[in-house]
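Shown next as structure tokens: one chain only, the form predicted alone.
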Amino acid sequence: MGNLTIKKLKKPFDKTISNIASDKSISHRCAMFSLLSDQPSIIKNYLRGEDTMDSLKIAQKLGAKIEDDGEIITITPPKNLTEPDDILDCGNAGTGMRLYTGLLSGIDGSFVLTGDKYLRNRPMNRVVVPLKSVGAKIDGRENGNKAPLHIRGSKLKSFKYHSPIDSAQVKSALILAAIQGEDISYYKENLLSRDHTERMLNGMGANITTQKDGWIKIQPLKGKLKPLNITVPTDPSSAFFFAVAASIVPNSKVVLKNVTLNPTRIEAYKILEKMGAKIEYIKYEDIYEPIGDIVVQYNSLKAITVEKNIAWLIDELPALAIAMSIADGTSVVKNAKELRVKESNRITSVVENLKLCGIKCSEVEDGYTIEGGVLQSATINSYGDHRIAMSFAIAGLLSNMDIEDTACIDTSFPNFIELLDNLK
């Protein structure tokens, strides 16, 4: 399990951080998308966290050869993916399970996906139901809503699917099924969710286009894709914890190096900027993804209402709640019901823990309200959720904080504690 004690900082900090965890979403996709090529993919700066390494192990069980010299990971795909003789363990990664479900739905064979006790209790219907509706054969507990999931893969027919939720995981699962289909498929969401899947697959030679009416047109593959040759950028979601730290600790500043500046990934920074934090974006590369540095400086924060572009900042909302808890006024988060189906019910997790810290707040079905105040020392329940644990670790920089069940941090962000200690 593991517990963590965070002590209040005694002075401001001015730091440059260049070794924040690599992007988790892109790392997962590197492991999976390499399987769609017939040549070795070269991946630098792959995130070596438990979740992403599990995705790599699954690629290996499907027949890929993995070489890792400590700096570069080379993934040589098999001529044909192998039906594994064992289950495929996704660990704690919802991204891993949901995207592999889409990928494997379009491949001939029998596949079983499972995960740890937390992942096995997370709802999978958001991916399973639409995949079933377009012909995928998937079963599991609660009729496929809970893992272990059994997938009887086969080439799917074309489809036209308008998703009721804006989710990069759902979109990616459907795209991965569609590119292996028999004819052109179409997918639509009301608000563009994170678009790493479209960017990366198109960079490998796929033909995925967004039309003027919002429908994403997905052409089936005519052969194998080109291999990846990519340096995975810093994860802006991981970096955001330190952006919040700089914005709440008086007179502090942080430079976050080599971050993806993809507009669908930096919305939380834009919200923090609107609250009053001083933020600068310095772009110097744009190949697979726009990449650059983000500079964040302390400034007094004011309350804000967050109700748009939720799909672009869903993972950062717990950390953003810490900034809201010390902002002047009452902040409101709306249209964020998806928070309830993350690693924990993050609406409840945020509200209950903020109350323990002496902050006035309340939850509603699709979000919460937070009245800015003074964070008090507390013992926090992480609910086994890495983002809850790390968000309240940042809160601990303003007041001593004891956080229970923090093994989840090692799973997703192995050097988080080291970086936090370096702020002292």
The other form holds:
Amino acid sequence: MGNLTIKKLKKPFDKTISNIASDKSISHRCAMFSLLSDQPSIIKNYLRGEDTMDSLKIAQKLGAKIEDDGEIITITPPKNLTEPDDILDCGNAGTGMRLYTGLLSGIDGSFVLTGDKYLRNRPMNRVVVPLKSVGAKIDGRENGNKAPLHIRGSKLKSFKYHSPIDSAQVKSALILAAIQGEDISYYKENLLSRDHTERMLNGMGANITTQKDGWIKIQPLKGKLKPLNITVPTDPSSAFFFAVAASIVPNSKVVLKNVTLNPTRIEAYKILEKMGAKIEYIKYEDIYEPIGDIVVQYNSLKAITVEKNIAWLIDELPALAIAMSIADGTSVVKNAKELRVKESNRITSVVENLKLCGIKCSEVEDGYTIEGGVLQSATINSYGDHRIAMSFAIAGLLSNMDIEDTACIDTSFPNFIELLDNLK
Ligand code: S3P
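Switch from the form predicted alone to the form predicted in complex with shikimate-3-phosphate and give that structure.
Zooming out: every chain and molecule, the one shown earlier first.
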């Protein structure tokens, strides 16, 4: 549990922040993909949040040796993954559970994946149904839709699957199954979701290509992959809280260092820019991903309608809602019903909390409408959801906020409160 009181900022800030949490999606994948090599992977800046540490513990239970000198984590994979003598706890992490489900479906053994009370209530059919159709043996509550999930690893068939949802978790689970198959598999999604899996596995020697017609062609692995040697960049979703802070606190500016500039991850910044914030992207590296700094400067904001490329900003919509709540005019979010199955039902958790702050807003099945106004102090319910807690903490910079149940922040951004305090 734990509550947090945020006090209104008395003056603008101008900060360069170089220690924002490392990327959660990439860190999860480092833990899992290192198991596909026969040599040690070297990971710098691994995210030490609860979600990704849970993925690392699972890698260890599957037989990997983990060495951590406080800076670099070395993951030495076992020759063959071992059947663990206990359950595998994914904590709060949908990414952990869905990707491990894909990976373990093709590994000989019995595996039980579970998680906290929030994760155990999130839908798993989106990966379980297609995986079962290619021969995976998975069971769980509600016929496999809810964890705990029991996986009995088996030989998987190759497939051609057009996903009804644009989800990197589903795509990655299916890619992890496909590379263990005997023949080429094909996967398609309507909008390219974040593509860290394709980039990282290809960097390790896999052969995953996106064809002109949008089908992703996945070759089965011929043997073990090369190890990872990676410095995990800053998480653009975590950095975005500070981008919103600089956009709403008059005359403020922030430089966000070393962020992945992967186009499937920075759409929320583009929207904030369209709303009026001044944003610059300074790319200086390209290792697995384009990486650079993002500079965000205050400007008055105007309302916007967000209805396209939703998968590219799905995680940032709660923080964007804070910008919308003070923008001039009425903002609309559409085609975002995926928000209902995140760590909380984020359509309801955003709208109900904004109402507590005196903002006029309403929810529809696939989004919400927010009329810009003046944020008032309130006691916020985080619904146990890290991104809701952090979004409303940012709102607190304009008007004091009490946020209940903030322990969830540690799942993705353990030093968030310290960085927020540094804005004073
Ligand atoms: C993630 C994909 C997204 C995102 C989640 C992390 C990933 O979920 O919301 O925080 O690392 O693949 P979906 O793929 O379900 O949209």
